[in-house]
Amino acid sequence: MRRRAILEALLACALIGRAAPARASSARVLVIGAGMAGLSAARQLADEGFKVTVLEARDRIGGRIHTDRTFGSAVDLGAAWIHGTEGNPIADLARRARARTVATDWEAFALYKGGAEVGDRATAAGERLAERWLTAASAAAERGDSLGELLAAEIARTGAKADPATLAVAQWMVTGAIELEYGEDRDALAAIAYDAEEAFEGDDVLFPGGYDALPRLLAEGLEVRLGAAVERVVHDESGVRVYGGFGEMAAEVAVLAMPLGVLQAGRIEITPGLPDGHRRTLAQLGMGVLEKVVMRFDEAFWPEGLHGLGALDSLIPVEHYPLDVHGAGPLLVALVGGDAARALAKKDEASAVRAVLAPLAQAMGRELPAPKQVVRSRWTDDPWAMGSYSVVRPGGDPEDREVLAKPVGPRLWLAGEHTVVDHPATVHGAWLSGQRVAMKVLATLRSQ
């Protein structure tokens, strides 16, 4: 199973090369959703010669790409890094876009607690002891399991033996492992899911300039309706029809690229509906949330060339990453997953701001200063989003996500992040499904 994903895109891209489009003139796609995984899937399939449309909700393209440039530098506040450089096709995608790239340093964090910055000594332990409790969690795991009680008994089981600096660094490292990098609670975690992804080796890196050029370069020359929200979509054997406020579309085939909580939401009718197995895996699936706090200060609070800080006394799972360090001037992004950013999401602009610096205030001892300017995320109440990607709830496993790469119908399929078994909650993934449902189409309409 592991490496399918790419190794059918990969495949795809080469079988389109080679072949010639039959009657490409007269067949029409409908993409629904221009995220990366519909562009990828469009993009392929114009280059191809057929007549592509694609129909999105918002305002712009992206999908949960979103550059902001509010303080006259860029922003993202949705996807952020491409992670893992060496083979990745965002990573090559992003040289033909020349879309300048720079590293994260992840040995560049201070982490601060009780008013000091922990040493280099408790820091390696902690991150040690949270690799253990990582490793022996995953190795229990079955099924059923929440990777929260699993690690929870193994917490109890060794923590106690830790000093209070090396424990409390584990506990960071592990907050950062889960809650910050599935933006879920760790009790909304299948055990077996944890760790379970295919990943790129090398750097992870961030646009300076916008992750926004990597979907502008994507649709270059496409036919995208935007303000497009798609209401009802009705499928058979002869082809497709899509209902909005737009009117009537009709098509041969039809992709559905929108997230994974906008499926679950209902808010597009499929008649005939998904099919049961689709459904179920629907039903083990569930959507994380990271939500994004950016600060613009006068000047700088925390020492120059930091990639990250974390604040050890925090109670919930918040990281903070200085952009200045990136040439963006004193910007700070603080990071918010799973409840957490759930309840950020609901709170104004003030509360907001001091719930993610009061942490980072207690920790490095000091008071901070209020910031000039505040942008914020909102995946959470999206409602062309639903959250940020997708994850796999105790009970569910994340092999079943092949399920969502079977057609919908003769004349339908589901392409994003959460039909990818490798590479699940990445741009990347969501590029290979859009490659790979490009191939399921060409192979219908060629068989025409």
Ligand SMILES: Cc1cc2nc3c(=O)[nH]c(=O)nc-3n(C[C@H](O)[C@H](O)[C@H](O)COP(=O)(O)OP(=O)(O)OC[C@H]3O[C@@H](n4cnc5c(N)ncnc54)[C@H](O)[C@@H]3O)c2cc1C
Contents of the next structure:
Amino acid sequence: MRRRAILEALLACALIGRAAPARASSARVLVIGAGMAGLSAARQLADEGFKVTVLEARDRIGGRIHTDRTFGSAVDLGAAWIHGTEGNPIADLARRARARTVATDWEAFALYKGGAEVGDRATAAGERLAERWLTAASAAAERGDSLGELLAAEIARTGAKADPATLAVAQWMVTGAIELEYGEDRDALAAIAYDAEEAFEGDDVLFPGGYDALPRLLAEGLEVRLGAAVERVVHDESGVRVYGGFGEMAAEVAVLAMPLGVLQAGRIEITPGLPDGHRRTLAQLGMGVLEKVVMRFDEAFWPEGLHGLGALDSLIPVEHYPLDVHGAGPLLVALVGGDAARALAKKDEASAVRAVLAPLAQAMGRELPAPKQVVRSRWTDDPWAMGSYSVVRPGGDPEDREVLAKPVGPRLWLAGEHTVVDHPATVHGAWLSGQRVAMKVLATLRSQ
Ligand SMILES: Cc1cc2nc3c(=O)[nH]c(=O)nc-3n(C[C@H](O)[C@H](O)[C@H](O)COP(=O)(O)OP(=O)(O)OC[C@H]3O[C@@H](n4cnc5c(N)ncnc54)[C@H](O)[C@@H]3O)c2cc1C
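Given the form predicted on its own, corresponding form predicted in complex with the ligand:
What follows is the whole complex; the chain from before opens it.
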């Protein structure tokens, strides 16, 4: 797989830092958005001696990292895992924050169908079949194809030959790899973007104490103004002015580190507008949706030691993750992706709980207890996210995201998970985009 320029850019950044030591400067940088991208850029620039102000619309930092503590223990309603710890800058950050992490054991997943646990042989055969379908669909992909179209052809070609248990596992695995991974239905995804991301090796780890330790570490000592929603940005060769309910602020340079969904919805007016290349690329991307329903029970109804449960009787994209295994008590997190997540977001609490527990009850072949307390994520209609993370629509190309790293104007840049080719839709991608934009801002400020 191609290795993109971000890590090289980071190295270059470090070199620039050494070649031209920071001079005390009154240059003011505005960073709009206190998610991982914005905080990563702000931290770097503040450490270089520049005066940085972060403007954040919400009353908290972290953006799509959002740890809830309603149940007494930490539950992440947004990002939960560091995906692959080897060489992952977020794993370094977690060590610096002294945040405890625990690896998810993907082998400790119980799959149920028709009232019984699916056996190892059917699970392994289903996994192989799913892999064959996905590999074949990926290999056949050309620009313009939807992933759903190519997969349907593969499934029709070989699915009928598989026995029902293998077929059910394969269908479930594919749903996990697409609708739950990308938060989008397969028909709305570009086939060429499937698995085009770079992945770090190593464990996928969770934060029993909450992912929010990381944005907190980055924000230490930074000037962050909460409740400061930016509505208008005006930029030219001399600088940037931003406007909102807080009034007007001016800076020499600014970084727009808000999510793709917010940009696409036109919630911020940019004058002069985005260059054509930026606009074309943004139009080919979409916001996938992953919603979580966190349920607290009197006691766990699932076998001890499980890291995940899968219900194979239905094709609804839902997976269940017990948190008792990490010491959080009898909590179960249901993850729902794509259109099913959008539908879930419209339901009241009781219907949402029914929607995520019914497939599990059917697959386990028994009635399940009602949860004592429920907390839900609301990414679908969150005005400061407008979805969960970016995806490439059919017709688009993942490489086009590269355009979004180019300056919007001489003093204005974008940052965020949607702007990176190799690691979109992740915390590390967001952080890397912040480091990359910081390098560009440094180069601009130091050339003056
Ligand atoms: C349910 C869910 C599960 C996920 N799971 C994982 C996972 O397990 N592992 C992983 O690596 N990634 C995961 N992700 C993705 C990851 O959370 C994001 O890619 C990353 O956090 C995005 O960071 P960001 O800085 O680009 O954007 P954000 O975190 O969204 O930050 C943007 C900030 O801009 C603010 N903002 C928006 N508009 C304005 C405005 N007009 N003025 C001022 N401020 C504004 C927002 O409030 C927000 O704080 C998940 C995401 C979701 C939603």
